[in-house]
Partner chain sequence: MAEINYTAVVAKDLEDLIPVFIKNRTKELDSLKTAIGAGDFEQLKQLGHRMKGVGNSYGFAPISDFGKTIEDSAKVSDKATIDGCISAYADYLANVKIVYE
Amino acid sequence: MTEAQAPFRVLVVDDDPDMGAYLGLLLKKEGMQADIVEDGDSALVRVMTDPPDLILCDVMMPGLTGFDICQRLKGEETTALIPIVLITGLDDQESRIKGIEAGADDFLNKPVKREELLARVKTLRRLHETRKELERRRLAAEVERKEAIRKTFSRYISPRLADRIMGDADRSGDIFAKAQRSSVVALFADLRGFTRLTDRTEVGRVVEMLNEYFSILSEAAYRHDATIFNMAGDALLVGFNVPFPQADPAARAYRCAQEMLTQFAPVADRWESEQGIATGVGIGICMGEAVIGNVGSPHYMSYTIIGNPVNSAARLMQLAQPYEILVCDAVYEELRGIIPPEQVEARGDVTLRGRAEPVKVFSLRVPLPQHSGGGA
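Taking the form predicted alone, give the structure of this chain alone.
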């Protein structure tokens, strides 16, 4: 039976078996499900284990009274919205005030009249179902809102990091809203020879090739928990140690660069066999302090990183040959012991545009799949 077809469930609490049976019979004749218990403790256990849609509760019972039961259930977040009708032979104003203070939704006087009982139950049933529908819509809206936020985050970061942000309710609202200054590792990747390739390739095919290229690089970035900051033309900027600190950002950047080159090499071979022009990826990596935040105008904003490590990574990328990774000395110092010496070549001090002092540069070569046109 589906939730839409499930009967309306009423819990009857009365220490008088005859009264409980009578109320249950009236409810069942109206197509409702009636469960009957004879004391307050049993009522609390039943509600906590199998919450009903409505409670009809006698007031004067041994042990826990109807007032006690009402007050306890209305004080719990999980049961506060369950409607409770107190059935009482007390007709004084003080008792009704006590019931209202306990949280009762309505009252029935003994002896209970069938028409009055059903009228009260039907009214509270409509109210309860309205509350449930509003809560369902609220939860659906919350799920939709979180999914929209997650998709927004996923434009920049791996699904794993997006889930981590969404799991931190205190940070998810402002993780990209506040500008900050932090140490980052910036990686720039660029597709070499692609301009010549576009001159002789049909426009639709060019877009397909770019999509394939960016998909390979983006998936590599995601696997190493990088944040994607920018795709422009055929260049890609990603960062590490942001938005969350990482214990090994330089090593992650190097492994990410390795994967980008090895995964793209077979694609470049296929493109060369189809188009007759060799392509390859050049990569620059640098680290240092940068400013991270949303930059732009009221009409267009972009979450990005700004500073020397970004500019230096861009200049190193421009100097890199196809399938070469150029890194600054700060990055190389972090990678000592990770990279085999035969794959490292010191390029000496290089003056990069925008930097006042020369930068020590190291070339890292990555073994590529056999038969790759850009192999090391």
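Here the structure is a predicted model, which is why all the values come from computation and not from measurement. C-alpha atoms forming the largest set that superposes within 1.5 Å between two forms make up the rigid core. Numbering follows the first chain given and starts at 1. First, how it differs from the form predicted together with the partner chain.
Comparing the forms between the two forms, the C-alpha position of L217 differs by less than 2 angstroms, with the core used for superposition.
With the core held fixed between the two forms, L81 has its Cα displaced by at least 2 Å. Superposition on the rigid core between the two forms places the CA atom of D269 less than 2 Å from its counterpart.
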Given for the second form:
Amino acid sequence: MTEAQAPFRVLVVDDDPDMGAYLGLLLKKEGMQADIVEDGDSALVRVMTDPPDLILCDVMMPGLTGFDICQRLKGEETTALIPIVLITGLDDQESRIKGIEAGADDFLNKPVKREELLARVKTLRRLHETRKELERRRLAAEVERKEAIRKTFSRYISPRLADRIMGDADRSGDIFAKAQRSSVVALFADLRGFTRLTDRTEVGRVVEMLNEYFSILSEAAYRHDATIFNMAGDALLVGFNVPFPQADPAARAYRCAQEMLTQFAPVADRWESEQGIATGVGIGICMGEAVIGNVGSPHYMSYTIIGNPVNSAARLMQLAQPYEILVCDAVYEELRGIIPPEQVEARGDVTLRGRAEPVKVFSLRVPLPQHSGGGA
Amino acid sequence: MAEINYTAVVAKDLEDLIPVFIKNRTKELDSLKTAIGAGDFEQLKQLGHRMKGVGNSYGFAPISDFGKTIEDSAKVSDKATIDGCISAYADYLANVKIVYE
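Please supply the corresponding structure for the form predicted together with the partner chain (the preceding block corresponds to the form predicted alone).
Below, the chain from earlier opens the complete complex, with every other chain and molecule after it.
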């Protein structure tokens, strides 16, 4: 049975079995489902285990009174929205005031007149169904909004990071909507030798190879919680410490670069054996202040990172040999404690295009024992 | 109390409930007698309150009237009025004629 066809469920609470039977009969005749209990404790258990759409509750009962039941249910977040009609004596003004204080939604006079009962129940049913429909639409809109945000996220970041952002419901809408300036670590990776390869390879195969290359790099980026900002030609730009701060962004970037090189090496070997041309990945990493935000026109927007660390990482990538990672001094300072000295070579001060001051550059070698092409 | 109408006009759709309803009223009468014998006015008040609510709902207006009298009298421990009311209630139950409409 679908939700639209489900009967409206009324819980009748009355210690007088004749009143319970009477109310139940009238409700059933109107196509509603009536469950009858004869005391307050049973009512609370029933509501918790099988919440009804409406409660008709006598006031004067041994044990828990109608006021007690009303107060408890209205005080619980999960049951507060269930409408409660208290059944009181016509002349019992005091009970009505107590009922209002306890949170009752409406009152029904004893003796109960069927016309009055049905009119009140029908009104509350309409209200309840409208409320449920609004709640259903609100939840559906929320799911839709989250799904849209998730789709946006998934273009840039790992599913794990997307889940973390989605879990932060208050911030998730703002992450990509607002520009931010923050300290970032930018990593640029580029495929070397690929232009020569494309000249000799059938176009369909070229696309397959590029996809394989980008899959390896993206997987490595996701594993280290990087945000992918750009894929162009055979170059990839990823950022760390963005959109969320990370405790060790430089170390993450280094490990990510390491993984990119080690994972790509066997693929490059295979390509070389197939095509006879050596390829490799060169990587540049730099850190500093950058601006992150959605940039573009109404026709095309892109989540972008702009600033010196990005430009410098791009220049370092251009200088890097295949299987070499070049980093600026700021990044190296962060990595000094985790990289064996024998894997580091100072390249001295290098003037990078677009930068007024020379930058101290360090080359980091990644051991690739099974790779036929060797390191930098 | 106004003159008692011994004809109860009951909605046709309540017909199936009436045998149990009448049986419960007979039990109720016994409970009233026990309570008045014991001088238990709290019990009489509760029984009267219940009668007041259920009688008219089913179409038995005098039961509601008896109930109200018993409840009110129990609040002031008026044994004589309750005694009279219980007798009248017993007479009503013995002679009531039910018409279904």
